[in-house]
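For reference, the chain that follows is the form predicted on its own, supplied as structure tokens.
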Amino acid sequence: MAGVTKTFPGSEGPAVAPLDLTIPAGELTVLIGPSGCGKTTTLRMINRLVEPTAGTITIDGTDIRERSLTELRRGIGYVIQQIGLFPHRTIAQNIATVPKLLGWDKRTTAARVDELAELVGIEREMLRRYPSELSGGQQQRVGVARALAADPPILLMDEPFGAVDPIVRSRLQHELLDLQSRMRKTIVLVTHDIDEAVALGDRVAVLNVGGVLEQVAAPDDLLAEPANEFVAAFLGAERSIKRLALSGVMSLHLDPGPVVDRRASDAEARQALERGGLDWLAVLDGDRFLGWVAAADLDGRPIADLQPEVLRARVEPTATLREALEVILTSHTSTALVVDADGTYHGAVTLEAIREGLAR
């Protein structure tokens, strides 16, 4: 985009002021900003459902204007907030007005269709019945999947989680970066929530009201370094506590932790509590986490004759700084566990340990 403008008919002042921002290919770019930013009016005029009143904007260096909106439009997936699905077609026709459109033959429709219902995660059943017998969550993959139908390189997405609840919503923003992960789409997301914007662009825009532009960066360093104060202060007092669900636990320098071999003698373990500063034990096997002991249970036994508990401050290692730092306040200790599904033991996470990965 360069020097683009929009001015409604009426209005006082523009829509979206002179905006010059480039858009990488096969990235997640997130549009947020207060409401009056222009970000919508901004993401509709990729695919000229608004016309800019001015500046240009370029596909792959065609302006896109030199086009035409039929051929525009089938190489941009669209997808909205109110999903916008047919309610008189099932879920297989709905993700096939694409294809259908382009007069693709029944077969090779039919197999896009069982396609992307399992890249999107929608079960063969669902797909004979009706948009009412979905759930919202359900829905909205069944609008992704109809934006995906003819494979476009772009995909426009507007708020599209807003309408579902906080527990769907996050399943949904893990689905979409792991469909990102794999189909590498250049992907233009608007939102108003900047969790949602850190947790999944490659790079966030701020726009102020107007269209203006206040900064582009990649999320981390959005929110280390706050271009102005009008940035910092639509990101909030907690940018700290946001960095954190950037990166993950196996990011930091884990510590050895509080370990002792289950075969160990009470006098090894009491030399482990004193190494760890704690008032309990990690039991390991190996390298395969038991449970854990108390210090007050050791009364000169071997630690083989203890049963180990059942250990609550422990994270698994896809866990971001943000989860550890959870388990961290919930359980009452200074350290959480690295602990992987099948029980192998890969240290231990501090407080001090996420403040030095905040640091660096």
Second form
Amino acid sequence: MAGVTKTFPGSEGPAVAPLDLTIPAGELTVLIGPSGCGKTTTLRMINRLVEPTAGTITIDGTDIRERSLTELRRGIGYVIQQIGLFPHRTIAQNIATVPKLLGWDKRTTAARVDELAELVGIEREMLRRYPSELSGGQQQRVGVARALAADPPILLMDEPFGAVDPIVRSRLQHELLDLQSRMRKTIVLVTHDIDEAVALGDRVAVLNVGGVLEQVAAPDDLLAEPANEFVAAFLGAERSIKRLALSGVMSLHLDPGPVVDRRASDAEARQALERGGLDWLAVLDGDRFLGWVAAADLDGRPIADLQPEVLRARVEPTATLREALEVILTSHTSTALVVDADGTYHGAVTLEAIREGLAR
Amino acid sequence: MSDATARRRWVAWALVAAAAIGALAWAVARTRGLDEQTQATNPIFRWEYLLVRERTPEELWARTREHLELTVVPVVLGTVLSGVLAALVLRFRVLQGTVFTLAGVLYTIPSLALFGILSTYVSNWTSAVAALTTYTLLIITRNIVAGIDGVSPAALDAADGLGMGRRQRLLAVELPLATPVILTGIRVATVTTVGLVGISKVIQLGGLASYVFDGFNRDYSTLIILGSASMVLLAVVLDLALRGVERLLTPWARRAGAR
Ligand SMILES: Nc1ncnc2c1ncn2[C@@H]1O[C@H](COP(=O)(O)OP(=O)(O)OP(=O)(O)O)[C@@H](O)[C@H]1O
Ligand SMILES: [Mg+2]
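What I would like now is the form predicted in complex with the partner chain, since the data block earlier showed the form predicted on its own; can you produce it?
Full assembly next; the chain just shown is listed first.
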């Protein structure tokens, strides 16, 4: 988008100020900003439901005005803010809208509908129902399936999860991420929920009232270094906590941790205890994690004679910093150990390491 | 359904019912004043007229057919013409006021005058059909426009966003979704027309209402009751038939309503 402006007739200022924005192919770009800031308008200029007052929009180097309206729109999936299913058509017919417009034959269309229903998690028996017979969350899935029907390379989603409760929303968000990791489509998603933006976006564009672009950045950079007061205020007071959810424990400098091999002697264990500075020790067998022993239980016997206990302060390597912090806080110690599902030991996460990770 | 449509449907039914009740009341009042002897030989409704008299079935059928024709033909013509008018209004919004005012003016021309003027130029049947057609225009045109205006903006937005053309959007989204409102308009027009057909008696038609007029002229209550009752019955049957059509055409609305 280059210098794209929209001024609605009869309004004083522009709804979208001259806007320059590049949306990388295969990535999910989030447009976020306060209500009425021009997010929907920006989105709708991409499929020409709104014609820009000035400026040009190009897709893969081609001006969108060079293609016919219907051809352009059929190649861009669109999930509208109000869902907008056709009430008089069954779910299957709703999903098949674009394939039908493109003249696909019945068999191909039916097969595609089944595939999409599966993809977005709509049971097959629902396909014969009408939209009014579905819950809000189910309708939103159908809206997404309908947008994906003809496998468009570009997907525009206007608050696709606005109408559902937080639990269903977070499930749909996970499903979208999962889908996106397989589909690698170019997605522009509008939301006014900063948590959603941070959770879903490869990049987040923050808009201000009047369609002024304040900052475009990856979520972590956005949270770490907001470009100005507006962005910082919009991101909210808990920026660091939000960032915790964005990086995994393996991105930290893992500590060797308060560990001792099961073949060690009592004296070696006491040295390890001192090094660790905690009142417990993790017992390893090579690189396999066996459990923990309390400092008070060290009574001169070799470690092999002690019975290691099950550890609660333990996270998997895929865990986020937020999950690690949660585990540390609930298990009354200042260190969590990173251990695979199969028992391989990776290292220790300390509060200090988390703090340093954020300071990066 | 819009308030205005609901009100108009009420008016239509009230017209038909008032005609029937009025005729009945008149018949009762007539017979009350007579002595017992006459009452016995002159009951409110002489069943023999309906059941025994040889010419009755044929005559009744002929008049029913005439009535039906004078209802269905104007309503069908009216629907087609209203379609054209509504298309004009929807395409060129500036015309909306003019078209509705014109249809409203047509609606208020006294039917007697209209029959009189038309029948000097064309055949009686044609002038009856023409006059009755003009009375359906306002109701049906209004409902087509209201029906299409009432389609949810979200559905239209989706239709555009998914790349439907103007025609595709009209045929695949707007018309189907406007169907309930349009059919309600046609139903109101039908019931109204059943009542209005009677006035074509002045040009030697009149359908079932001929019984009513004959009854008044000959002071014969049986005919009045026969005529009004069959008119009410016809109106009810046509209304139910159209409701049936609506159910068939809009399975989605039924299932939604059932929840
Ligand atoms: N068709 C229109 N005609 C006139 N003004 C419009 C139109 N559409 C939007 N606007 C105005 O443009 C501005 C931006 O609207 P837009 O719908 O893009 O906001 P948004 O960021 O999507 O808001 P929300 O979060 O509430 O959906 C608003 O001030 C709105 O009133
Ligand atoms: Mg919006």
